[in-house]
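One chain comes next, on its own, written as structure tokens: the form predicted on its own.
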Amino acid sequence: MAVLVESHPTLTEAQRALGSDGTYLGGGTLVMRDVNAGTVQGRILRSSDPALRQIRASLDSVEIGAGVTMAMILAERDLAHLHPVARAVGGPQIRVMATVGGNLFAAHPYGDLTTALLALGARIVTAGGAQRPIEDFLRDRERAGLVAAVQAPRPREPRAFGFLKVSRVKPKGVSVLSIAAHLPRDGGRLRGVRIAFGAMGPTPLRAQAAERILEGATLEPGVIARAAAAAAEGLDPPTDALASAWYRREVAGVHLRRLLERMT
């Protein structure tokens, strides 16, 4: 079958013309594999909406267009708490393709862009405006339809968000597992706690019992370690070329343990 690409001036009108046969072509990093591949045919469709590659920031949050590159989040000082993030996907050719929307749908072992918003609790706008939570996105994305931005607060401090990639490959290696931590202070206690695990389920999932046991407490070496024992509770990492199960549950504690040393 034939591949016809089509062109839309804004992601409204492309998500109207989608309909069931088409595939939407974001930075391309992982349709136009498939596409070589053969695995992706028919009606491929992109925007050329400039609303898609903008950011817009404020004193608490920002909000950042689906078509936004890693390359791009690199190169804005208001993103900088997702720099150590964008600088862990692929190699510098990756990251002038691969985009936050793309990263948004990216199956294990890719989206450790998508593990971070989680942490943050970012929100999801789609085409028309619609928004809501990343969880309930990451619950049922493949009915999500067309993603126009992201909206994610600032940490208002540095240390309040910290990211951990493991990779078996050094420097551009996929996550055999990746964490992300947003840890707000109030009083020197943590408020709000959210933790996020990439390639401890079918998509990333948030480490709710670690959580429990952070939320209003001191980042002190006691309670690091019994977040850190608690770290794969209700988790259900895969089997998979990279990483066992098995090896996945005993890492994951020890990797949480040394992101949050770093974050004290």
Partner chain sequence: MALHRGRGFAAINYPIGMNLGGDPSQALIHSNPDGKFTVALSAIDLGQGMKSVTRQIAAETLGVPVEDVYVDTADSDTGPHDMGSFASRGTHRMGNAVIMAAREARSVMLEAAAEELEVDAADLVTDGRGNIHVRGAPGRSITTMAASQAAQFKQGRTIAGRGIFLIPLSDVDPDTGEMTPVSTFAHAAMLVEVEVDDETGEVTVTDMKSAYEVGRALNPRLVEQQLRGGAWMGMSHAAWETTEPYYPQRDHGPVDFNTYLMPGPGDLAPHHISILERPAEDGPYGGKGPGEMCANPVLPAVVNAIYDAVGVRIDELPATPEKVLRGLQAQGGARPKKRL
Contents of the next structure:
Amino acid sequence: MAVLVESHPTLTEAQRALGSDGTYLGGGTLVMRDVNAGTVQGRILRSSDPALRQIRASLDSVEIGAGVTMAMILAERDLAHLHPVARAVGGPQIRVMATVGGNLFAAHPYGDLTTALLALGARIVTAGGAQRPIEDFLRDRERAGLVAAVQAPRPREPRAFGFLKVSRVKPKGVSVLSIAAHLPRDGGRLRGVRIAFGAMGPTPLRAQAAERILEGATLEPGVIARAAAAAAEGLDPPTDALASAWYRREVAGVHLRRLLERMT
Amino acid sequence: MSATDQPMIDFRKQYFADERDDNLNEIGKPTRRQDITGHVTGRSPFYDDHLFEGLLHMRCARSPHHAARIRRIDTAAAERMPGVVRVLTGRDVPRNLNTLLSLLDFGIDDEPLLSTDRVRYRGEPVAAVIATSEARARDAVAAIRVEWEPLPHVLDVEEAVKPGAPVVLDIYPTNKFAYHGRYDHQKLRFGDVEAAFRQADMVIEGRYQMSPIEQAPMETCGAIAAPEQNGRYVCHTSTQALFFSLATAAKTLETPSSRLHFIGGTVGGGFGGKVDSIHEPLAVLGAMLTGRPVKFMWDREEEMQVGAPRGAERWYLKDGVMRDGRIVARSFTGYFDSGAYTRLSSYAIIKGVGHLPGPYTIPNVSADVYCVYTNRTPATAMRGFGITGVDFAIEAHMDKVAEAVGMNPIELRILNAYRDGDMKAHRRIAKNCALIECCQVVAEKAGVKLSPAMLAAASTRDGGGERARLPTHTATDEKGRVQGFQASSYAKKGARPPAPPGAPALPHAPAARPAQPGAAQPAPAAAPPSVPPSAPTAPRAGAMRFSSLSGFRRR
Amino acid sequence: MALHRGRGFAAINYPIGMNLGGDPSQALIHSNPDGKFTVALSAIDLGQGMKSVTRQIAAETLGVPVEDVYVDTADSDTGPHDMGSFASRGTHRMGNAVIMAAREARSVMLEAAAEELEVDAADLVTDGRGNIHVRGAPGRSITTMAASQAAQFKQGRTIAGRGIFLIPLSDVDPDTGEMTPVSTFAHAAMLVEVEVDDETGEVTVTDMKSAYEVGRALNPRLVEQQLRGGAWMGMSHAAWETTEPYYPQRDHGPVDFNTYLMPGPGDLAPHHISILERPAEDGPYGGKGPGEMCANPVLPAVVNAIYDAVGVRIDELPATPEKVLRGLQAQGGARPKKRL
Ligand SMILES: Cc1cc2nc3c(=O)[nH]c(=O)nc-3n(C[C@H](O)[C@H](O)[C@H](O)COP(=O)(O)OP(=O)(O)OC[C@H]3O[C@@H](n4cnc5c(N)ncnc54)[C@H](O)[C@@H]3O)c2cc1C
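With the form predicted on its own in hand, show me what the form predicted in complex with its partner chain looks like.
Full assembly next; the chain just shown is listed first.
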């Protein structure tokens, strides 16, 4: 079967035209491989909507168009907290193509940026303008429709947000696991703690047991140790070519501890 | 000295200076490579850079099972798909049974290019679609319907050699290659290890596993073939061995080699994975049957999972050691994981056995090394073939020996190192040795203090003499005797293997050459005289010969 | 957390050429009208530098500058038989065939020069810069170009040479393994330093120090290229690569370079190489093949270094963080040995 590429001026039109048989093309780092392998065929839809490439920052939040690439994030001063994350996605050739929207849909072990967005408590804006929390979106992303943008709070201070990626190949290997932590502080105590793990389940997942331990606490060695011990609770790591489920579980807490220590 | 103070490269010209003439014009100069500008500017033509009008693309349908009987291959739907020019199955291959080493008189043809009746590993090809684009070829591959009857399979080498294990290849019913028509393994016997173990101060044992590895060339394996003038076919190929590929095509297609024009030479990495490819015969066959240029090229996934890897190896080592660090006996049991077919594993084992016990002079050595068939992707050559795996085992083991005797690991090597004039376990005298000097240089660079004796040691001194003697007694045995193979060569089956059901009869091209009266009888115990036979032995259809006939072998 | 440093050592030798012989290589050389030479081979240049090393060997033997030689590979219509580029045989086998071909071509070139200079060919020498002159009398000279043109357009001679190198196939004794495997061996020793993370099992190679004995570094840059790349491959085999991460099971086989693991630029360690040259009796200008053996010492040196660092023996490759971590847990934590 041949491949037919349709270009739509707005994302809404692309959404309308998508149907059940169309495939949306973001930067194509994943889709094009499937096209080449023949596993994606038929209608390929893209959108030239300029809104998709916009980054809008306010004092306490940012809205990032779904078509923004990792390289664009890296060029944006207002997104400094996401620079370490964007830089961790693939090599330079991937980063100039890979989009935020595509990362939200990328299957295991990909989704490093999504892990960060989950920790930040981002909201997903879909083509019609509807918004929903990112964890709701991740629960049924296959049926989510097209994504227009993500909105995410900006950490109030640099040490309130941290990201760590473990990969076997440096500097641009894919994740054995990744961790993002958002630790807003309120007079020394942590309030609104969100910890997310990538490559530890079918989608990025929150480490809720660890979050509960940290919530309301101060970031001190005893607390960190307890959070680390609970890190893998509720996670569902797979076995793959990079690491076994056992290994991922075993080191999840070690790496969470190291990240939290960095953030004290 | 800290690491950063050291030069990244230095030449130790003072070593062996008297054995070298350093005043040459071109040799020893860092001359820039003839082809480097083309390579770094992306202009060197590799096989896939040759453009042909109307090029067709070939892709294979593959087994999803580790082992299965093929009840039926239905290509009808695929043949009707747009852009499909032809679908090949094993019946289209004139001589659908091959092994590279049979060109060297070494081993029985055992592997179909396209399987017709049975598959023995996941990824084994059973049909090849030729279509106007790669995408169309992929679609048509997906439309090929195969009725499989899954069979029991075995993946572990030691499971495979147990009685009752699923048989991978009928010609090797115990899942072991037959060496010299005599034994189910290659033996090395030098002295008497058992007696020496009893006299040793300690015995140290270990088990080592080398993993299967992908050669990972940047350029995946492939070939483009096209009709040339005068009934000839040109083939641009990524092969590492132009005439192996040409001869394999001539043999399997039953075509005179003079009709084949093979061009290669500029290859995007090989590392051993491009020595025994079958892209060339399949691409040429495609060109013959369609009259058009045909490309057969692996994608990365095929390169990694159906491309033959460096085979896994399992080694058991046992050393008899004296308290002063002298190793007096070393025995090996090795299992090469050949995968579903022989390819080059049988040869690698001989190479490996000739290498034992490593670069050391040990008075008693023995080895039993098995080429084992399992239901996995057949293994083939890779950088260090036959040696890398066992060197890993030997040198990891040496570290254990050093610890057991409480010796510096570098000194243990120097103490046991082979020297000029020493007798090696394969019964030839060592010469041109330089292990000791390499050890000394590294010790110096790493700041490891060696004793004066170790510093004074040299490859050119203290070898030979006593150390040149063959053992007075060598313990031999008949373990692992096989029946039904001709003894004249490495593995010649006395009888023709049963023809695969449904396979076309090939009376003029038997899979295994039947015994020729007077020519291929079991060889006498003594070496055959080194004269070319006056009349050629069995004539071969289409195939050419590269290496010596049995009669050319020397001892 | 603790990072533990360890050092591991290994030494190896490596057989050059196809085991048991029986692997011929052939070369044809001829002079073009302007006195440049074409070497026709069926050898394969895989990136290792086959074309370049044979070019230097041809130039050295012909006695002409390397710029005057071009190597053409591989076309079965024009290049004579060669067994192929594998088994570290390329330089050793083909190098010898090229020497033989170049000697024959050189002798015709000298005969042609002798006729022009009206001297005895035995009295002529080449200076490697494109001149042929009478030994001891540099004034009485002719360029290689003029000699070649005289041969082809005046004297009616073909300046050409044929070369072959063959170690005849030998046999193996089934009972003892007695055999004549190869004619020469290359050597290496390697000391690797690692850092092992005792909480994650991660191993970082921090430094490599090696000595490689290669017979003769025919082209030192090409030798370095092999040794550096090969040692990287050895490190990769030691701790990263496999097509079957759960061998002998076939599950989770990698299908791309995101899942097929090999060390990246950020994993590289400085590698301090020393080169020793003990010419091989039958090697071309003493050369052996450095290409294959360079990876081999790294594999055991890495696992020995891991043991030195934390006391865990990794006897099954690759030495993944998981295997190291399991070993650490089994023995209740790191037990540094520090033996080297
Ligand atoms: C070599 C390599 C290395 C990589 N390394 C990493 C890595 O380190 N970390 C990592 O996280 N990922 C990595 N990836 C995966 C991938 O590149 C990234 O996840 C990237 O962000 C995907 O974005 P894309 O725009 O390329 O997606 P595409 O390929 O365009 O699309 C991917 C999926 O998302 C859907 N999609 C895209 N945009 C939208 C949208 N706006 N609305 C709805 N659906 C949409 C597509 O339909 C498709 O299903 C790597 C990939 C490669 C090939």
